[in-house]
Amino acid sequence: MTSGTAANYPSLAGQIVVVTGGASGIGGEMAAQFASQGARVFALDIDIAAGQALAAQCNAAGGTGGGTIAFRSCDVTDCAALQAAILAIGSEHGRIDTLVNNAANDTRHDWRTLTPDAWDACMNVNLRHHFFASQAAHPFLKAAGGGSIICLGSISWLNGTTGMVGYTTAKSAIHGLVRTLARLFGPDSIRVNALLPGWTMTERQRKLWVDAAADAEIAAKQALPGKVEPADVARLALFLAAADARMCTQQVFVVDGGWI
């Protein structure tokens, strides 16, 4: 996690924020950054150990920046469980201010051996939960007088990536979902935007796929030197959830160092 360098958004203090896939990686960084702004964050994830560790770290000594993280075990591909978790959070607090649909799985796969079941699994974890989480959160965002839904997309379907066709197909659909939900939810002052990270240096990416060849590709294709870190993505999520972004909706925001 990176702390102490993000802008301060007073409107985030006291917000009720739900982050799917919030135990580690980009989602974990988002959870930590929202807590550092004074938000009450609920991180939903299947990784119990990582989620509990993140919450314990951020909540030590009374929390960071006045905010807290509460971890809740949840498989986002189980729509009933996902919606029940959001219902419980919203009912407990009477509102939800920000929903971040972040959970994803970008495991590489060969199109020649991809099965219908594996295809459906790609859709379920990378796309389907965005809608059903938003559906469940809508009444609580409305009760808050409006709020923000942030759907994590990817530049992978825009930059010619071919090694994970199920993932890239699902992520391309995020654009259509965001544009539709923004129109549906707009009358209730709920903003819906897509946030597209570039190749982000999470622990998972560094462990599995970032090698010398990847370093060379990033250096060749990004307009900016250096690498995209989880904190770079999280800081844009803070803006999109804050009152500063009150007239930003139905848009795509890219953090990729100028790759696409």
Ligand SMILES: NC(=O)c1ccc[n+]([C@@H]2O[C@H](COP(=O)([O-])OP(=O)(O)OC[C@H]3O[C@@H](n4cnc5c(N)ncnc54)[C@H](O)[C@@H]3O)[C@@H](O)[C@H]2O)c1
Given for the second form:
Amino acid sequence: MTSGTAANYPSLAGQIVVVTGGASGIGGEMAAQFASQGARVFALDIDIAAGQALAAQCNAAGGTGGGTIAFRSCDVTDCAALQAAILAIGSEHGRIDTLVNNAANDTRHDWRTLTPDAWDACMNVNLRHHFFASQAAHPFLKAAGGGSIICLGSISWLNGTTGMVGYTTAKSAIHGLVRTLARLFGPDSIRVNALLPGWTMTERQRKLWVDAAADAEIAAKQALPGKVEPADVARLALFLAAADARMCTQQVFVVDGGWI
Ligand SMILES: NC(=O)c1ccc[n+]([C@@H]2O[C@H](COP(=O)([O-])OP(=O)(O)OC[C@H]3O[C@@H](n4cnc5c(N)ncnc54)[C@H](O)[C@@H]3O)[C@@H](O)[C@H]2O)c1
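Show the form predicted in complex with the ligand, please, the one above being the form predicted on its own.
Time for the whole complex; same chain goes first.
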């Protein structure tokens, strides 16, 4: 499929969308795709250079579809800064329609030498901010008359991955968080879902970990040939944020080429 054949979602036009980790990788692709649907995207990230470049590129293109990307420097492990950023965006626009909790760090670590501090840091960058961003966004999603929270999980805790026990533990907890928040926020018409990518070919993955052995593993484990690209994951995020998904909540949606 090419971008020319991708779906358009009229209900995304004009949406206020917050994407954490929205400067690069899957988050950057999601930011660009939401903007191309006419949404006003706020990308929060620690990578200032990448965030500014993405926003400049998208906005110079006239925000294909009328949307824009505004980059805000923000470390999601700093809960006060994260909540202040969301409060500023929500207050400025009177609402938030979609929150994508995407920021993460999948640096590999040896379980034998993992320290309590490193464990906590892993939870903070991969799990804690999902809750605190959702907590801060809730009043603005409610003010919008309802909305969508999309939490990026991972298939890694379901497929036997062993090289990053803190990361896989954090990612599995997102499942429980999503199911609980869906119940807590449901009465306000706020939908909460988990989106689980398979092994997705971001710049970071290609640079650090995708070698010939990885190619062979992907070919052996996926039901489908080919590789999962960031655009494949972003397209499901568009659907989950759109009115088309108005009765989808509390669920896990997987884009892994049929791995788990
Ligand atoms: N790429 C994959 O194969 C894969 C597989 C399964 C799940 N995922 C999940 O998808 C999501 C996106 O993954 P990705 O591969 O695009 O990651 P990535 O590492 O390519 O990009 C992550 C982004 O988050 C930002 N970030 C990191 N720490 C941050 C912090 N403390 N504060 C703010 N921003 C921060 C980075 O700067 C970067 O822009 C993550 O939640 C990841 O766990 C990815």
